[in-house]
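Take a look at this single chain, the form predicted alone, given in structure tokens.
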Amino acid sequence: MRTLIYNIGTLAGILPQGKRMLAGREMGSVGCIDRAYLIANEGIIEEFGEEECLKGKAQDKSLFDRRIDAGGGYVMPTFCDSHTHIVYAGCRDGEFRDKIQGLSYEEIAARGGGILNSADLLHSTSEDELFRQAMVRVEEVMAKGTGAVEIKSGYGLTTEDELKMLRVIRRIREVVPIEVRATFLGAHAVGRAWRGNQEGYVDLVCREMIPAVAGEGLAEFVDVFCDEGFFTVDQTARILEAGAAHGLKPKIHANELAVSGGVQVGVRYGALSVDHLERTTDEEIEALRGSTTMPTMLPGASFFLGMPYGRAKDYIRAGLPVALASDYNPGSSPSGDMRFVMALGCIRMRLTPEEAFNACTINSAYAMGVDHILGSITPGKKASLIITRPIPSLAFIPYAHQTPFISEVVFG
């Protein structure tokens, strides 16, 4: 099937082929071309460019089996969301008024609740609603231009119910028409029954659950909570190690709640991305300098529980790229909407929209490894895409950030 899409505004987010990633000052801009169309071929980028040079062939029907008017909107590609626990049971609005009685997040998880309210909760809940539940989230950050999206287990905290959790993320990468990527994250807190020994717990992830997620070939990557109160840094390397013996790559949740380690582990085993990092230092900056992680952070859940935010600009000064998710999540982030997660990284974190564009696209897109497939406007790209409505600039997206601004997602 040939698809034209005509009368764009402004084609947003170009990039040449095999560009992975912007770091440092590149972040800064975005390749555009105005007046522009574009052609996709079986789903996939076949070229584009400026609408004059269409000539007479955006007349000959027989060139194209569907035509879309894009109105003069921009044409951009689809979020990318790397770090998201979407298949949960249930909510945590009764935390949410703990929150506001002023509790902390430790606060919270000190007291048994947090993570361990949604493991017991998701531990009595059956595969399928679990999967019907998720759906419904997936579909919300579908409909708002979510094209790419990265599951996490964790709310399993025992080897059959991690299991269940990563059977629902492979049963909704089944029915989507989006990228869907699963990370097995039983390191996410000691599990009930195994309170007050930790080492045995950890035992239980590389010893037995880690052999049996790969075993059903449920997950491409391991994460660990590496930070204060959850787990230390050489846990977390026992962790990697035995997830990269069984060929998952290591992503990390490193500095939320305390200067970890966990980005400087990250990098020495070669992590994807190390995420959260609302709390680090000049070191880690330099840990990251010549990496192949990315750092990413998730100012949704900064926003959420008032915690600081990443230091987004000061990695970019430094020449480093950095990653923008949602976080979404029951506890600390429940929203997947990922212009506002752009927004956030305007107004509080104090990055451009084009830095803030590129961060929740093709570093995005890089901090889940589907960079060659999304995250840009490249030709043999997936024609995974946002239609906005007629908008001024680039920079109203996060600006007017509850404007409704998409006219039409088009996933290939």
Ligand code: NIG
The other form holds:
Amino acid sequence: MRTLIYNIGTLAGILPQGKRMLAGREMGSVGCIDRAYLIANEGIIEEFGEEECLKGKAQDKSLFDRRIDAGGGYVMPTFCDSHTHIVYAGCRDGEFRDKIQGLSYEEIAARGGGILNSADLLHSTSEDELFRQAMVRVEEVMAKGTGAVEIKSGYGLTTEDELKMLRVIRRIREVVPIEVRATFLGAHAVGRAWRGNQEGYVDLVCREMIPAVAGEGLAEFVDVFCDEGFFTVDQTARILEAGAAHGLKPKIHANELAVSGGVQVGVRYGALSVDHLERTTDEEIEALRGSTTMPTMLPGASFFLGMPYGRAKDYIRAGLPVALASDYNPGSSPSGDMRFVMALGCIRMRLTPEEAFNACTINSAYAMGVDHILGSITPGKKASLIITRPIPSLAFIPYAHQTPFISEVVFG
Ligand code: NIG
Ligand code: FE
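Could the form predicted in complex with the ligand be given as well, to go with the form predicted alone?
Expanding to the full complex; the earlier chain stays at the top.
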């Protein structure tokens, strides 16, 4: 099946083969061709260029099985969302009221709400029902232009329920046309049965959960909520070691609530990404220099919880890359809208539209291990594309962030 997309106003997000991410000043530009075409073969980008080079080919019906008129809009890679908790049961709209009344995320958690509240709900929800609820959200984000999503467990907090969540993620992966990657986050909070015995719970994560998850091949990554009131640096190191022994690569939650040491321990264990970073000092920036770890910021959580935004500009000035992701979850970011994430990146973190674009595409592809197949317009990558309505510029996407901008999304 060969598809031609023609009448493209601007083809945006072009990168050469082998470019895995963009760092520092490179983040400030986006490769574009005006008045372009793109040809995909069996769902893979085959070639693209200026439309005038097509000559008569566009009209030759025998050359293409499908022809898509982009209507003069932009064609760009779909968003990659490298950090979500999109599989959960019900929602936490009650805590939303508590939050409005002035309770902090930590106070809600300390009262047995928060993650434990979601774990109780998940426990009493069947696997089929959990799948159904999660699929509604996955379809929602696909319609908003997300072509890859990382999904974490972490609302199970018992071996059985963690496996239930991860099996739901596997089922999602089997039925959707987008890329799905799974992360085991047993150390999201201490399960209720282990209250007062956090070390015992960490033992369970290391000795029972990780071998069970790896045994069924249910995850590629292991994550730990390394933060004040959650897991310590030493506990995190133990869990990452156990994960590594079972082939799971680390991704870390760090510095959301306090400067936690999570970045440093993540870098030490070769984490693919360290995420949140709302409370970063210069030491975190130093720790990341020369590493292969992607600093990932989640402005939707800063927005929803009224927390500081990550210092993305300082990271970029230091020559580092930055990725942005939604953190879609019921407690700190009940939205998976990557266009809104891009807008917050610009409006609240002062990223340029180009930096925010790269943070939501190629860099977030890297942060979830799919940069070889997604995240840019590159021959050989999956033709996972957003075709926009005619818009005046790339900046229009985060600028007029509530104006519908998508005409069509294709996933290969
Ligand atoms: O990334 N920080 C930890 N985990 C989630 C929140 C989970 C929840 O509150 O349900 C986050 O913000
Ligand atoms: Fe998270």
